[in-house]
Structure formats: structure tokens, C-alpha cells
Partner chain sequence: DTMKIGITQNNVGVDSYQTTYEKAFIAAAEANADVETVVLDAGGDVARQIAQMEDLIQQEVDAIIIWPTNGEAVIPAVRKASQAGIPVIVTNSNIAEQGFDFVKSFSGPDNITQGARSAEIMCDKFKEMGIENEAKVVHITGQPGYTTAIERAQGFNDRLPEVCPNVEQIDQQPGDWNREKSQQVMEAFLVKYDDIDGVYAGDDNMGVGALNAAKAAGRDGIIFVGATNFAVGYEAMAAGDYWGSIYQSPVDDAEAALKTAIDVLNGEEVPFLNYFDTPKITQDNMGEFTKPVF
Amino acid sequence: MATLTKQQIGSVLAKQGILIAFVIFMIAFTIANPKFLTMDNVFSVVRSSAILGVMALGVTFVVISGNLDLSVGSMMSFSTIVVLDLHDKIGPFMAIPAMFAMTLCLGAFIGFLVGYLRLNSLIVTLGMLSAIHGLTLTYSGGQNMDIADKEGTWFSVFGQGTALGIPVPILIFIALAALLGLTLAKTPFGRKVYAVGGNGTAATFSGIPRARTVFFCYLISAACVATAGLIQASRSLGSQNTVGQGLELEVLAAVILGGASLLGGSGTVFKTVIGVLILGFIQNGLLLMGLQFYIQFVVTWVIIILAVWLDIAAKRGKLWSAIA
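Structure of the chain above on its own, please, the form predicted on its own.
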């Protein structure tokens, strides 16, 4: 009986361990600082998590398809710098679609290498992380970008505006989450993404175009990165050319926290949203407790390791391997 109880506890922890840990964190943070669960702080956390969340929505498609995308941080820096630079040169009406087109080209290139040439996604996107960073520095001449007339532009609406009392970045995040969530759960394309990630060989023999499916997953990821870059540029109306540096790990952590398996074939957009909020609230709680911001990097690493462990544990139904 005791053995059965241990197995049941191990199974619950493997499947719901992250949520249990999150509840414990929330209780601890609320006790440590009563301001933690106030509406102002909750809105602040969701708003600050919107950029990360938008990027994570696209990466969810990539991960479910059985691949990785470590280039999203550098790509976000690129899109932010490009739209800020073009804003003063050709105006925001033309700058926004131009930036989206350039970012989608980067996503298409990665999708071609991974989908059609069957190159390893880890190696490709790790290389593109460095290549896109170099492209951003070359484009900007190593300089930061700022909009000249910050007071006279409507461009700030995407990052600073509100509608019905809700910040626009949150509305964009919610709208994209709803759209992509329905796409993944209710469309033939979404089913193809799951099939390719679950068993690419079987999907191919079933007539599913594996290469094209992976290609479009990277296009979706690039479109989400471009949207995140738009929000970031609009929020500050200026940016360093390394603004997205390091975000790729936080995005990946959020996606894994949401239950998407690194092995592919499982995950949902809704759970990714939950993962983003978990990461955002934990980081916010650490700051309210008076810890330095760089502690977040250590916590993010711990969360990634914990999430991967629980992901593997959920597959085998217990926390420890048979060998251990």
C-alpha cells in the first residue's frame, strides 16, 4: 500500500509539479509582501510579460513540431531596431509592414534549413542567433536607435496605449493567444503540427508534408517575434541593439513550463500562456522580496532544469528513473 501511495505521489508531482510549486511560490510571495497580489501589480506583471508571451506563442508551434528556436532573442532585437530606424525614414505606416517582411524572411530562411534541408534545429538556430545579432549590429552601425519626434507620433499606441482601460500590449497578447490557440487546436494545420512532432516519419508516410509544416511553424514564430519587436519599439520609442539578448532562454523556459515537450508532439497555447505568467510572477515576486534582478537568471536556469525533469518524469510516470 505504501509503495502504491509513493507511486501516486510521484505521478502527481511529475504531471502537476510546476503548478504545485507555483502555488507555493505565490503564497510565499504574498506573505512576504502584501502588494504582490494587488490589481496594480498583477496588471504590471501581465503587461511586462506580454512581449515574452507573444514570442512564446510562436515558439510553442516550433517546439510541438519537435524542433527548437534559439534565434528569437536576436531576431527581436533586429525587428525592434529596424522598425525604429525606418520610422523616421519612411514613416510608421510603411515601417511596420517592412519590418514584418524582413523578419519573416529570416524566419523563412530558418524554416527552409530545418524543414526542407532537414538540418538540426538546435545547430541552425544557435548559429542564426549569432548571425542575426551580427546583422543587427551591421544594420545599426553599432548604434542604438531612437525616434526623433517622440511626442508627435502615434506609433507609441502599441506599447503605451490602452483600450477599455486595458493596456494594448495585453490585448495584443490575448488576441494572438486566442487566434493561435484556435489554429493549433481546431485546424488541420494544428493537427499536422502535432503529428510531425509526435512522429515525423509516420507523419510523412501518412501523407503529411513534414517539411512544409515545419517551415510554416518557423514563419509563425517569426511573425510573433516581429509583433514583440513592434511592442518593444513602441513602448520605449528607442532601443539598444541588444534589447532581445537572452530572451530566447526565458521564452523556452515559459514554453516548457506550459507543458510543451522538448521531444515534440505535446503542448497547448493556453498552457504556454500559463507558463509565461508563472515565470513573470516568480520574477516579480523575487524583486518585491528585495532580491537583485540578476538573481532572476539563476532562477530561470533552475526553472528550466526543473521543467525538463518533470517533462521527462511525466513521460515515464515517475520522478526517478528505474536505474536510479
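Could you output the structure for the form predicted in complex with the partner chain, given that the previous block was the form predicted on its own?
Just this one chain is shown here; partners and other molecules are left out.
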């Protein structure tokens, strides 16, 4: 009996490897700089992670369905630029839905290509990364977009407001994480996403519409990107065309750090959130330690590998891999 409980503890720990890694890093950073774990700093980190985080939520769906989305960074630039531009032209009330509609169209296009036409998602989204960047440049004429009247608009609430003492971006992130977390874990759609990613053929043989499922994953991803763009635009009320550049790999890193497999079929929203927080706090912790940015690069490398290693080592119950 005693061994059984020990085993149970072991298997509980094994499931939470990434959480343990997270706690260890938090403790280490707090020891290194006591200011790390102050309310202000935690809020500031989570607030700026919220943008990455919201995108990562959507990409979690795409990755679990067995695909990739490398276009989220440039799509986020697109929605940020569009909503800022439309803000002054048609007012924030209309600008937000218009921007969501346009971003969702892009998502639908990708979803159509990958889901219905079954084109390779890596290349499709890599292509879209470039194409959407071109689209954004054409749209904006390459210019920065800024809201004319920065003080007078309620639009800033999404990025700068607070409610109940908590910054709104954090609230949005939490709300979306809860919504999407439930969707993935508890609804029939979530189940289908896992099935399609785990074994697409078997899912088809079970009557699951594979193409439609993948399509909706990209639509969810685009909706998340649009939300992230909204927060971003509202946070700075002005933006460059490249605001999201390079985020695609950070987003993917967060998702994978959370334990989703690139092969599809595994991962959870909760773990993605942990992955996002790990990345956010690493960056912030290293900044607070005042390390040179290039040392930060190297340390981030080591931490990412250690975190994932710990996670899978806990799962397999052995430190070293069994690969001969």
C-alpha cells in the first residue's frame, strides 16, 4: 500500500514537471533579487506577458490539432495597425469589430488551406508570415500608426485600464484562458481537437470532421491574435508595423515549454499558461539581475532546455533518455 501511494505521488509529480520547474525558477529569482516577487513587478510581468499569452492560447489549439502557426506574429502586427488606423477613421466602436473581422478572415484563409486543402501548415503559415507582413506594409504605407487623441479615448482601457485593482490585460488573459481551457478540456470540440491531432485517420474513421476541426483551430488562433492586437494597440495607442515580429517563435516556445507535443494530440491550456509565465518571468528576472542581454540569451537557452527536460524526465521517471 505504501508503495502505491509513493507511486501515486510520483505520478502526480510527473504530470506537473513543468510546474515544478516554474516554482524552482521563481524561488531562484526571488533569492537573486527580492524585488522580483513584489506585487508591482508580478503585475507588470503578467501584463506584458498577456499579449504573448493570449496568442499562445490560440496556438495551443493549433499545435494540439497537429499543426503549426508561424503567422501569429505578423498577423498581430496586422491587427494592431488596422485597429489603430480605423480608430481614428470610424471610431473605436466600429474599429474593433472591423479589425476582428479582418483578422478572422486571415485565420479562415489559413484554416481553409491547412484544414480543407490539407496543405502543410509549416509552409502555409510561413508563407502567410511573409504575405501578411506585406499586406500590413501596403495597408499602412509602412508608416507608424498613432491615435491622434491619446488622452481622450476610452480605447486605452484594454491595455492600460484596471478593474478591481487588476490590470485589464491580465483579466482578459485570465478570462480567455479559462474560456479556452474549458473549451479544450471539457467540450466535444476540445475532444475532437485532441483526436484529430493524436491520430487524424482514426478521428476520421470515428466520424469527426477533421477539416472543420482544424479550420476552427485556426479561427480560434486568429481570434486570439486579434485580441492580442487589441491589447497591444490599446496599451501603446500607437504602433510600428513590426510590433509582432518574431513573436511566433516565442509563442511556440511557450506552448512547447508547456508540454504540448509538436506531433499533436497533447498539451493543455493550463500548461501553456505556465509556459508563458516561465518565459515572461525569466526575461524579467534576468533583466532585474542586470545581466547583459547576451547572457540573458544564454541563460534562457539553458532554462528552456532544463524546464522541458525536467518535465519529460518526470514523465518517464528517468533522468536520461532511453534512446540508445
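Residue numbers count along the first chain shown, from 1. Everything numeric here is computed off the predicted structure, so don't read it as measured data. Whichever C-alpha set is largest while still superposing within 1.5 Å between the two forms counts as the rigid core.
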> Would you say Phe270 moves its Cα by 2 Å or more between these two forms, aligning on the core?
Replying inline: no
> So, does Ser261 move by 2 Å or more at the CA between these two forms, with the core held fixed?
Replying inline: no
> Would you say Thr30 moves its Cα by 2 Å or more between these two forms, aligning on the core?
Replying inline: yes
> How many Å does the Cα of Gln292 travel between these two forms when the structures are matched on their rigid core?
Replying inline: 3.9
